[in-house]
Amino acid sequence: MNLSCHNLTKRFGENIVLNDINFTLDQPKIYGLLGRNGAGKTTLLRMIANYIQPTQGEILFDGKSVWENEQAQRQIFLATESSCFFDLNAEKIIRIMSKAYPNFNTEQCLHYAKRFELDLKKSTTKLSTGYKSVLRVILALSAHTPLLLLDEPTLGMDAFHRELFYKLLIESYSESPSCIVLSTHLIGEVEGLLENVIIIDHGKLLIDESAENLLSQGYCVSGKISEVDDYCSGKHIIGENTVGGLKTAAIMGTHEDAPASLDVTGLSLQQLFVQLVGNENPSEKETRL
C-alpha cells in the first residue's frame, strides 16, 4: 500500500485550509496527525478518503488517483464525526459494511460491540455522542483496510471506553498490521502508540518524522527551583511548571549531564506539540527543530 499527497491545496472560497501539503504513507505504522482546531486535519482526511476533491495537487493510492477510484475506496476507511448513519441501527450498518469492504469481519465487530456494551438494535439517532464514536471505531477496527483513518475516534467516550479502544487498536494492529492515521487532541493519551508524527499548522505541513527522532530532541529536568534554574541557564527552555518548592523544565537541545540532585526524564509529545504550534504567526516558526 502506498498513498502519496503531492502539492495538496484546498480552498473554501477565499479561505486556504491546506497549502501545498506533501507526504507519503507507505508502510504499516500508527501515524499521529496533530494540529490545533482549524489546522486542516479533518479536511485532509476527507480528501484522502475521496469525500472531497483538492483544489490543487493530487492524492495517489498505489499510483492511481483516489478520486472516483472504487478499488481505492474499498481499501480506505475513514471514521469521523461527520459519518452519516441516517436512522439505521448497528445491526443494519454492520450488514452494509460486510458487503462494502472485502475484509470486514462481522464476527469480530459483534464481539467488539459486546465488549463496549453497544445496543445493536438502537437507532443511531438515539445513541449518545460517546456511543456513536463507539460504533464508528468498532466498524473501523473490523474493516481491516490497508489504510485506516481515525478522526477524533474517542469523541464523547468516557475514560473506560477510551482505554478499551486503545487496547483493541493495539491488538488489531498487532494481529493485522496496517497503516493507521490517528487524528486526536488527546496527545497525552496516545503518544505511546504513535510511531510517526505529522503536524499541520495554519494549513501547512510542519513536521513529518518518527516519534522517536522527534522526542530525542529534548528532555526534562526536575528538582528544587534554584537548582533547576541554575542548570537551565543559557539553555532553550520550552516549558516550566512549579509546584511548591519543586520545578520541572522542558529543554530543547542535546542532553547535558545534570547534578545527581535533579531528575532527568524524556520530553513528552504534548510539550513538544505546544511549543511547535504555540506561536500565533506561522511565518515565525521553523519547519523542523
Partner chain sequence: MKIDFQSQTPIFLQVQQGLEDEILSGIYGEEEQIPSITELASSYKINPATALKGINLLVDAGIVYKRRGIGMFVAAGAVQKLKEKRQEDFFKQYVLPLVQEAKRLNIEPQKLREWIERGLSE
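Now that you have shown the form predicted on its own, what about the form predicted in complex with the partner chain?
One chain, no partners, no other molecules: that is all that follows.
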C-alpha cells in the first residue's frame, strides 16, 4: 500500500481549501490528521476516497490515480459524517458491504454491533448521531482495507462507546496492521495511539512527522514567574500561561539544565497542537519550527 499526494490543491470557487499539499502514507501505522475546523481535513479525505477531484495535483494509490479507480477504492474505506446508508437497516448494510469489500468480515461486524448494542433492525435514518457513528466505525473496522480513513469517528458517541471504539481499534490494528488515518478534535483521547502526526492549518501542510520526534522538540517549565522568565530569556517560547504566582511556559528546543526550582515536563500533543495552530495571525507561523 502506498498513497501519495503530489502538489494537491483544492479550490471551491474563490476559496482555497487545500494549498499545495504533499505527503506519503506507506506504512501500516496509525496517523493522526489534525487541524482546526475548516482546515481542510475532510476535503482531503474525500479526495482520497473518490468523492471529489483535486483542482490541481494528484493522489496516487500504488502509483495510479485514485479517481474512479475501483481497484484502489476497494482498498480504501472512508467513514465520515456524510457517509450515506440510505434508509436501510444495519443488517442489510452489512450484507452489502460484505459484497463490496473483499476482506469484509461479516461475523466480526455482527459481533461488534452486539458489543455496541446497535439495533440491527432499525433504519439508519432513525439512529441517533452517536449510533450513526457506531455503525460507521464497526463497518470501518470490519472492512480490513489496507487504508482506513476515519473522519471524526467518535462524533456524538458517549464515553463508554468511545472507550470501546479505541479498544477495538487497537485490537484490530494489532491483529492485522493497516494504515489508519485518524482525524479528530479529541487529541487528548488519541495521543497515545498516534505514531505519526499530520497537521493541516489554513489549507497548508504544517507538520508531517513521527509523534515522538514532534513531542521531543519541545518541553514545558513551570515555577515562580520571575524564575521562569529568567530561564526563558533567549529561548523560543511558543506559549505561556500564568495562574497567580505560577507561570508555565512551553519552549521549543532541547531541554537544557533548568534550575531545580523549576518543574520540567514534556509537551502533550494537545498543548503543542493548540500552540501551533492557535495563532490568530497565520502569517506569524511561517517562522516557527
